[in-house]
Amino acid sequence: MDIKRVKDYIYWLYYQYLLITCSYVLEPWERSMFHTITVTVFAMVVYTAYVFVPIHVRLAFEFFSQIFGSQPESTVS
Amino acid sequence: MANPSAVCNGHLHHHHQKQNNLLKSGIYKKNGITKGMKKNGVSNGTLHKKTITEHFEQAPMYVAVLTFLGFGVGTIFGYLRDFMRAWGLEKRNVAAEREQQKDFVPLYQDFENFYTRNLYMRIRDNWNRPICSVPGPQFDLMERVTDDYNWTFRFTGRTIKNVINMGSYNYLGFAETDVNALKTVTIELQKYGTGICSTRQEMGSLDKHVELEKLVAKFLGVEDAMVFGMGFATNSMNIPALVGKGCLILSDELNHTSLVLGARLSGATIRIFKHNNMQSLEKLLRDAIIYGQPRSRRAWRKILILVEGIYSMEGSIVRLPEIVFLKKKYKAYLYLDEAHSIGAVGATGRGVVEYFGMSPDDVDVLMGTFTKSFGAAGGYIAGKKDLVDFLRTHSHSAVYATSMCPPVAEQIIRAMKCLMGLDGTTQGLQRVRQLGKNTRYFRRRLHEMGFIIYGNDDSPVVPLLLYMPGKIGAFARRMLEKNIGVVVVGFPATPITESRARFCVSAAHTREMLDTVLNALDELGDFLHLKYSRYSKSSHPELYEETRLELED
């Protein structure tokens, strides 16, 4: 039962995606083209995020820890 | 009942009037006894007793963003397809410039053409669907399929039976095939036949027309009326007879094309005021009085305000009391198109004039059609006798157009007599009441479900906002799958972000039919995510009046 509901929900989400992006009215080949583009863009965004976000987070962490970490020392000296 | 002895009967006159007004002598009683403001106060008093509840709820911001996203995707693919057509990768199905014309001004490159070709064409199956029965509360549709994505259609020969009709302007349910009801029409048909083959000014004036005109005048409570064979032409051909060069037309921005065409054909200067916006209208009127005509600065010969009773795309009702006040204040003329409102609003179906409890004398030109509430064809112009006599000799519709065919005239007479109670029954009154009941029920349920619907609570035209282009197609197709015929409207009939479905409630709809439609809408509203309203009280309310009252407190 639950699986059916989840399936329905996923279909509903897909349908909303079709309606909102207007791809509902496209012809099948256009629609597959649109899906390909969307999926590609989305995958690239995810991949980029996976690759670069941890690096940036680490750099940011180091940067801020340097500033706030070194501040008390500078006030002392 | 229409009350001819209502408050302001044209006492509203200052003594100094410009003398070059053609319509004036017939239209006003010149007895300028009072300054008039007091009288108008009374008329406004009746207005304020009637609370006008009109809804024009703004959709949430994200809806507009997503609508533009949808149109963006559609446009991009449109450009792609146009590119393919230009390079011969795809067959051209539409008109294009010939090779010899390629250096001329392009004919098919404006936005409307692009829109038709690349966006409208994809969901075209939801429009212009042929029907094959009387457009009563239920009708039959001809099934059609397309093999090339809506460029061409072919009929399968089957019909889709008993579709609930939510699209026809059959407000009072007079579009019917009941033999008993049509008995008199049959008699007239056998007596006169169908063709007149002449115009009103030649040999096309029948006793039937005179009878009908007398009845229309009596129905509306005016001196005289004239009937025409075509509703659209009543507007587009009579406005040019009334105004011309040197006149000013103040037209509501959402007026019907027939009014727009008539105004343009007249050659008068046209200025547009915002929809039902009295500040905008007053500003235009004041400017027109102060500045007069451009360059020459002469006073305008006539100022004519063009408004409709019920606006067919918004479902809003004209603010007649305020407009009448303004027109009296600035001495303009008022042309009221009651195409949708005659028969449909007012306690006895006499249109917006009765709805606001005003006198028909307050409106200079009363125009209406028989195509909608009366289930026939044609239109009328009613008002003072001078006005109607003037039109009889000057209107193109009278001079050149074939007059109304007698069975149609008889159908109007039948419907009107039924409405006035002259046939000895209260059936007409019941229909008007039923329509009012159906309208309020339908609108209230839609509000409660959380749809955004536009317009006045008493207007039988119910626009339901869909916004996104993809949802137009999905909505109409899925409604038809559920055996419900709806009209969906998009650009250019509406602003591009406000696509909508428009329901026309009829007195002939039974409560069961409306409930079927409402249940289907409820389900579809969830599935297509159409319930944008932020004022919704609850998603699945019960139908009892008590809960409603509690919620309103």
Contents of the next structure:
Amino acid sequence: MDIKRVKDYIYWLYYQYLLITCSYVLEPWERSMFHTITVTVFAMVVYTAYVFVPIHVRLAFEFFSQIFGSQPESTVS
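Now that we've seen the form predicted together with its partner chain, could you pull up the form predicted alone?
Nothing else is written out below except the one chain.
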């Protein structure tokens, strides 16, 4: 793929983001604050999902395996 086309596509995606969030009407300092808050919230959501979702999936799997009669693995061989 041509570098210019990739660059134009990224600019187009960024423009779509500006239109969807209506941040194209903000002043530059307001847009900077908006982007900072948006990136911070997104990073916190990703971090929380990375840390807590696997724990909850494992606990749910253990809970439902006990309910449906699956025998727990013995620690003694």
